[in-house]
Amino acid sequence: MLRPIKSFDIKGQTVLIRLDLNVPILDDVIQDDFRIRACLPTINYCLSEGASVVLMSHLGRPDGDYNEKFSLMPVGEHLASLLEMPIKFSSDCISQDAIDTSLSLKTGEVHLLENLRFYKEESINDSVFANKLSKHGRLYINDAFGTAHRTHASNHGIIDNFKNYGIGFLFEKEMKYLKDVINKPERPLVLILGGAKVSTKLELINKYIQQADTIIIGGGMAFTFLKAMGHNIGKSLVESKMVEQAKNILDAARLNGKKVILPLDIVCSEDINDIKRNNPVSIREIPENQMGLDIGSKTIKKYLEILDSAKTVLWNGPMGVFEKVSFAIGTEAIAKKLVEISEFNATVIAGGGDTASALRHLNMVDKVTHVSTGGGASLELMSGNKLEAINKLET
């Protein structure tokens, strides 16, 4: 059972909390603060409630050495504007200078430490690291959903040195609308697919032939189906070891009685920095020359009327080249009516990096039920598997 941080008194402890600190950062200015954001909750109720806070995190992927491009300084001082409070930072995360700063903390003081994975023995979940880390705290809280598919010093290794431990408002969340509601879905469950590769989807498309009631497909991922279906892709993106996959999942689609719903037309150009858009083109007149970039106004028609009804959305994977203006329609028109069924009660859960980017472009994370934080960590958790921090958590 996972426990949740309300289960605990925390007034006067010193609180060590997992966060999912890995952000864009470009000169030392934060590009996207989402997951910064997200964690504020956490951190906020454990000051009020009287605690002090010790954070700790990764960024990027440094190898194990120290490599100042990805220090957790700039989203320290980031964070301390947030919280619109002065924070204490240690440049090493089990440096003795790190532990007695944790152990000297007042309550309502907050202390980050450097990135995690400075140290190699972070990502082999090294029991002596884990050890060192769990002397900044009394309580450990996982609020760290986005890593919950690794098995770390920092979010599984590290348990085995605490009485207490548990999750944060985060976590809590992401685990109520990707495991809970997604196993008891109001129907009609419809399933949205896009991204480039169907390779990385294989495992939910299985799930979810199953259970969706439809599956709806775009993005690069679409001509991989097309392609087995005997449509000409010109130069579209194709994963050519997934063909015969592709096939298998329409046949069973067919065997189970579900949709799977593809394109009828394509915005199709020769280059994918092309300001102009096209207009579209049927599934069967693709040029040889060109490759599709984005949905096209029928197919659009055709999404939006599933939409409608739709009780239970899923989103994974962005329905085009949404980074660029003249193919982000798709994506956007999309994105609109989930928006618009949200505030008619449908649930509507998005999950993947490339998907909660594509609503952070658009001004509308906050507009639909549910924005995952976790690329990897929802992707798993949504096709039905096990993840082995979140094992951990529950022993």
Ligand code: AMP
Contents of the next structure:
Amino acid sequence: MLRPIKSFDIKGQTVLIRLDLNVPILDDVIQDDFRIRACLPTINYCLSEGASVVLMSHLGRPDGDYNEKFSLMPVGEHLASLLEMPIKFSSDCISQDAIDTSLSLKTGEVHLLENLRFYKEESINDSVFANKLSKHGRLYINDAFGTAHRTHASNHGIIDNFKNYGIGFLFEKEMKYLKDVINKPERPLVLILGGAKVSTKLELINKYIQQADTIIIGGGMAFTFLKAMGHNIGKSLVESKMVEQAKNILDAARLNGKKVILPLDIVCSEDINDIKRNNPVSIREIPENQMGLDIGSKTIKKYLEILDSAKTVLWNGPMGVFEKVSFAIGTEAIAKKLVEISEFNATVIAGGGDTASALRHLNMVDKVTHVSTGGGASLELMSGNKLEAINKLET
Ligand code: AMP
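What would the structure be for the form predicted together with this ligand, rather than the form predicted alone?
Full assembly next; the chain just shown is listed first.
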């Protein structure tokens, strides 16, 4: 059983919290602080309960060596401004100085450690490194859902060193929606799949071909299905190795009486950077020299009608190349409809890095039921897989 942070008496304790503060940074400026904000409820709870906190996280992939580009220092500064208080920062994770700073924290103080991935030992789940990390606190809390599919020292090996360990509010919320709610959904349950590839979402499709009432497919992955149905897809994105699988999925859906809905029309162009949006063409008329980059108006209308009656929606993957204004309309239309049905009590859960960034781009993150902070981890949990870090927390 996962132990929620509220089940511990943390007053006067130093709580060591693994967070996922892996945010995009350009020239020391944080481009999107969604993940940092998502950690605030757990930190604030600890501080209001009279604990002190030590925070640790990874940032990017520095591959086990110090690299200033991946320093958590800008994250620390931003966190301090969000918390409206100064925080202590150590430029490493396991030195005696850093540990002494943690041990001498007063009630209500915060100490952030430098990037865990400056140590090779982190990614290989080294037990000596994990033991050293554990010296920073008396109670261990994991609130880094985004790394739950990894077996690293800070989210796996470290647990062997604690009598008391559990999960923070963000982790709890992710588990509630991505596991409990979607395993007992109110019906109709609609799965919306998009994005680039079928292969990364194959497990999800195979699971929901049984469980969902309808699966809507858009984005680049739709073309592998359209090809499997014998359509000419021009220069559109295709995973040739997945065409056979796509055929099997469509056959399985037919056998199970499930609806897999594919685009009716497509907005195409010769150039992904095209600043104009061409008129949509039928899927039977995709020009040989063009690629499909967004769903067309007939498709949008059909998808919105299906969503109108949905009671639970799971969304993973944009409907087109949403990063380009000309091809963002399909994704925007779906997002707006999801906000609308959320207001009428449908449960809308969005997962996957690009889906979350599309919603953030549209300022809609707080307007649907739950937007996962995890990419790979949310995909795996939704697919019904066991995640190593979760197994360990359950021991
Ligand atoms: P994923 O990580 O699999 O969810 O893929 C997200 C990416 O898929 C985004 O960067 C989109 O630009 C891209 N994408 C969506 N639709 C298309 C399309 N029709 N052709 C090419 N790429 C697409």
